[in-house]
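This document opens with one chain alone, in structure tokens, the form predicted on its own.
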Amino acid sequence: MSAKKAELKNYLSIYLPTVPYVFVYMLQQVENNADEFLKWVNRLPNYQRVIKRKKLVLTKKALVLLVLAYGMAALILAGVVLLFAKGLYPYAVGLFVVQPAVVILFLAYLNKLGVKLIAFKRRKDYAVASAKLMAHKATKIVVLGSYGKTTAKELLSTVLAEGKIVASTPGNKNVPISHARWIINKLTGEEEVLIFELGEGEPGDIKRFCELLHPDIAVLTGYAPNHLDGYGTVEALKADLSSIQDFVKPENLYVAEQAAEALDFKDKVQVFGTKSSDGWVIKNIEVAITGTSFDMNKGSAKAHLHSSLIGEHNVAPLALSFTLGQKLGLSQKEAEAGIAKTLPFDHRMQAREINGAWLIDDTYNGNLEGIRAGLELLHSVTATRKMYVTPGLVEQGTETEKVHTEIGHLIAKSNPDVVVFMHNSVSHIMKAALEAKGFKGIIRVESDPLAFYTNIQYELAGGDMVLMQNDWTDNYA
């Protein structure tokens, strides 16, 4: 099909009767952000193929929007029929032509209006939550960074729970309103430690979070150039992450070694990594598909730690959880027991056996450093055949080509037997970079990601290992 015919087909697909449903799905995928919704619409997708990876979740809000979208479409079509009946054919045709645009603008306006109304209500929730936290005697820990936040939060929560009453924000709920509601509805006042994950995405986010949460301790897990669609530049992202030093004392600011090298801090902060944490020296790191082990020494004190988490990149947050736990009052024995209880998290380097093969699901990963860590693991383990699967990274802004070229080079260095890219706007960049490094393995580009992931078990045989990294939602081309 020629490019012009394909473009015409895409344009005409906007008149399908299912399109109001597709519009509501699109809004839900961009978290009801009207501006992002309009950008997606303007990319002129084929509305028969927009819903590829997920489906519309029929929440109350989605149902209301569905009714209003179809109601508006029906009202316009009724007007078209009426104009035809009166012989006003040009007006009828014109109204029919603009019908999808009217529905689009109607939904966008409803969401912008809803955002304003919600923002007005949320101000009260923020005030109530902030006051409740100010009066709460618990030690408040915030976890921020470009990657590894959920992992660090869950590790801290698991370890500290060995000797403290701990509460942490659930799952990947990491925006101010979810924190405010959790504070208001879930905290009892008996907690000794509270842990919050910060979902920063645009300039000033760290300040807004800290004004709500009043942190005593902060853990900065790492820096990578992501969320650049919101930040615009890497300088703005770095400045926002670095601003945490304005809200936490330097002795209570724990920064991963990689982030400490990338960001600027006016005072000496507490740096942790795979070699040391709070004076403890880390040695003898061993990584296997069943977990990660390492030794820690500080003077005469010694500890041998084992976690079911996979990968050397987990050593730093595990070590921090061990040392920070003791700083907050846990005994060494309690901290060791907490580390032993840590488990892989859903879609974060989560291994499972299929037909005698190992599949490592790291699809929640969304940053370059996570890709680097996963590919290092893939390179280090022994397998009959190694397969690597990725669609690439979203929200890389002006760094898109640079980042995906680097991904191609990292894949080449890992040297799997088979590489599977998902066809999108960055797959050709990764493929070209991989080939430029002289990669001799098999390269595949899949046009139907859902079909591939659904049938992955049929791709594997005993002794194989496949690493799947990152996700690429439908609103990204």
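Numbering follows the first chain given and starts at 1. None of the values given here were measured: they were computed from a predicted structure. C-alpha atoms forming the largest set that superposes within 1.5 Å between two forms make up the rigid core. Compared with the form predicted in complex with the partner chain:
- After superposition on the rigid core, the Cα of residue 86 moves by 2 Å or more between the two forms.
- Residue displacement note: residue 447 has its CA displaced by under 2 Å between the two forms (rigid core superposed).
- Put the two forms on the same core and the Cα of residue 54 is off by 2 Å or more between the two forms.
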Contents of the next structure:
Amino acid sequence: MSAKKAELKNYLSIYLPTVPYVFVYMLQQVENNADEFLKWVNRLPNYQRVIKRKKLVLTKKALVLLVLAYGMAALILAGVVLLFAKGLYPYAVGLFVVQPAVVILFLAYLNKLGVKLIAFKRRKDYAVASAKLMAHKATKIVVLGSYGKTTAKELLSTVLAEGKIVASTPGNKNVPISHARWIINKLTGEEEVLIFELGEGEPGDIKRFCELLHPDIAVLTGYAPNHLDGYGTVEALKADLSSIQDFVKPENLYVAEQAAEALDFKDKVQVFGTKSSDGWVIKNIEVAITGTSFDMNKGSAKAHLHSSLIGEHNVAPLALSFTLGQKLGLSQKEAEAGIAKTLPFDHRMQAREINGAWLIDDTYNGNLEGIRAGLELLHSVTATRKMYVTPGLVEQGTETEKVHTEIGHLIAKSNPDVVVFMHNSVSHIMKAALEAKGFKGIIRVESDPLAFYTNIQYELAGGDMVLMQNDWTDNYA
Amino acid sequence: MMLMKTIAVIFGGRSTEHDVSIITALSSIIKPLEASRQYQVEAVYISKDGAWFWDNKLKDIALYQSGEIEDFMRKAPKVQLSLDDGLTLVKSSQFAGRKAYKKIDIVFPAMHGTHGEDGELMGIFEMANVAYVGCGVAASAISMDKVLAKQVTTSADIPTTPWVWFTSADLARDHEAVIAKTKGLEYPLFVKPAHLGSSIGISRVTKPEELVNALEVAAHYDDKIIVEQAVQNLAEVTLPIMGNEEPRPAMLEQPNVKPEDFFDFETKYMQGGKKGGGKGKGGAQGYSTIPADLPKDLYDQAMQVGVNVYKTVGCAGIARVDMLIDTKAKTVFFNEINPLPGGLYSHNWNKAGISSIDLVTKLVDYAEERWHNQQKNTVTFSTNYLKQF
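Switch from the form predicted on its own to the form predicted in complex with the partner chain and print that structure.
Every component of the complex follows; first up is the chain already shown.
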């Protein structure tokens, strides 16, 4: 097909009868954020092939939006017919041409209004949840940071459960309303420790979370210039993360070494990392495809810890879980047993063997530190052929070029045999950075990520090692 | 841009292994061929009653699992073959009386069992002079006849267990004579239909009273029956091999079953290899040890026997040789040969360092190599015989 023909086909795709359905799907994918929806609509070249990874979940809200979107389109088309019948051809054509734009704006502003109404309605939930939590005797731990939150939450939860009744927020549900509902509906009052993951995304989020949750302890897992689309600037992001100091005492604020340095927290808080945690010294870190081991010493106390989690970047949260667990009343034996029970989480450095080949699924990893750790592991293991797969990172704002150049350099340093990028807005940056470092292996840029992930099993053979980091959903592709 | 070659993958067929063939074609051949991005792949399905269909929809496993295949077959046009200067698929385009044609460069048969794996299908490809993957007519026919395979390998001094054979007509005519023929064999025995694969119709007989029933079961499936003596101190192994003139073995594989739980269809395909309700998937995966856990000398010996069998039978492309080992006597016996192993045994090739994409593309290369070599042979010459007649 010629370029002009393809362009015309792309242009006309917005008039397909399926498009209102696609718009409702898009709104659902961006969690009804009208601005994100409009940005996505704006950058789409073709409205025919949008739904790839997921399906529209027919919630009540989605059904209402579908009816309204198709209703609005039908209303406009009726107007077109009427104008046409009256011989007002230019007006009829004009109305037909603007019909999709009207539907788009209608849905966007309807959502904006809906979000405001819902926020008003949710205030009651927040008040009930906050009161219930104020009266709850449990130690409340909040986990925040640019990356590694879910991992830290799950590790703390697993370790503390060895000696305490623990409840933690499910999956990566980490917005205030999900927390409020969880508090109202799930907490029995018998819990001894509550762990909350905070999903910050825009200025003031940490403050809002803390006002709802009244934390006793906070764990800040890492800093990276993520979510800049919401924060606008690095400074705004740093200020938001730093505001945790207003709600948690310094002796109860545990900050990963890297974040402490980036946020200038170092002497004001409890710093933990891969060298030490709460006075325990960490040594002899060994990372293998089967897991991570390390020793910890404090005075005469010694511990040899092993977890099935893969990667040196897991040492810091594992060590923190071990030390914090003891601080909250666990014996050393219980804390050790808890660490031994920690398992890889779905799509986070999850290794599986396929007919003699190892595939490490780290597709939920969306941060630079995780990428660095993964590539270090890939470099250190022995394999017949090493393959590295990534689409890059999202929501890097003004740091996008810098971050992806660094990823390219990290890949070059790891030196796999094959590198697979997904064709997107950052693949050319990573490719150029990789080539600039004199990379001699094979570079592939895949245009259909889903097909690639589906078929990768057919490319693998005994002795191969594949690391897949991050995956972009439809709204980023 | 280089024009992609067209490969027709033919599967299904009038065979007890019809369903196994669909899985082999869809998951082990079509998917990796398409993932290689080197070929245009056409799916050709032969129904259980022998009708041929060609359509892209046939690549979707859901069509068969949901039963929609019946509806598809009612509506879809049947395929005819043109053997004129190669193989061409022909069907009605269902538009203005026109026909749709597809010239095939290479055929990838994915048929197991009768009318497909036994050389019949290969005869059509030979007639059309089209390149095809796998063993030729003779090797396929020998391989799929357990009696012929034993006769051919025995002639090359490849050891086999003591055995006898007879026809189902012999059995119907004179039970006693057939049973008398087995008198020289020591129990336990294996009774097998001579032409079936995937362990269908096979019985393990531990005492004479069970023999008649086992013979009748085998006769239900086939007109030729073979009875073999079981091997003592048994280690059962199998070896996938590929190549033409220079066979290349994969890894020796050892099924994880006890000798008394012989490797039947249920074990192979329905339970992911675990007797008693294992939940494995992918058929021939997860039920075996790769590489086989054997002393090196015995392992090497079995590898050599496998390759010898492959060469003796005249295999090309791919095959799988099954062997029985008496681990105490350190003797390797040839058992059976499969000219098209289920799923191509890609799990074994993968472990041996060959990906599924590499496997199918190599097999296509072997097919083309053999076809090119065949073109060098002179098949006609001029005579004045007709003028003299």
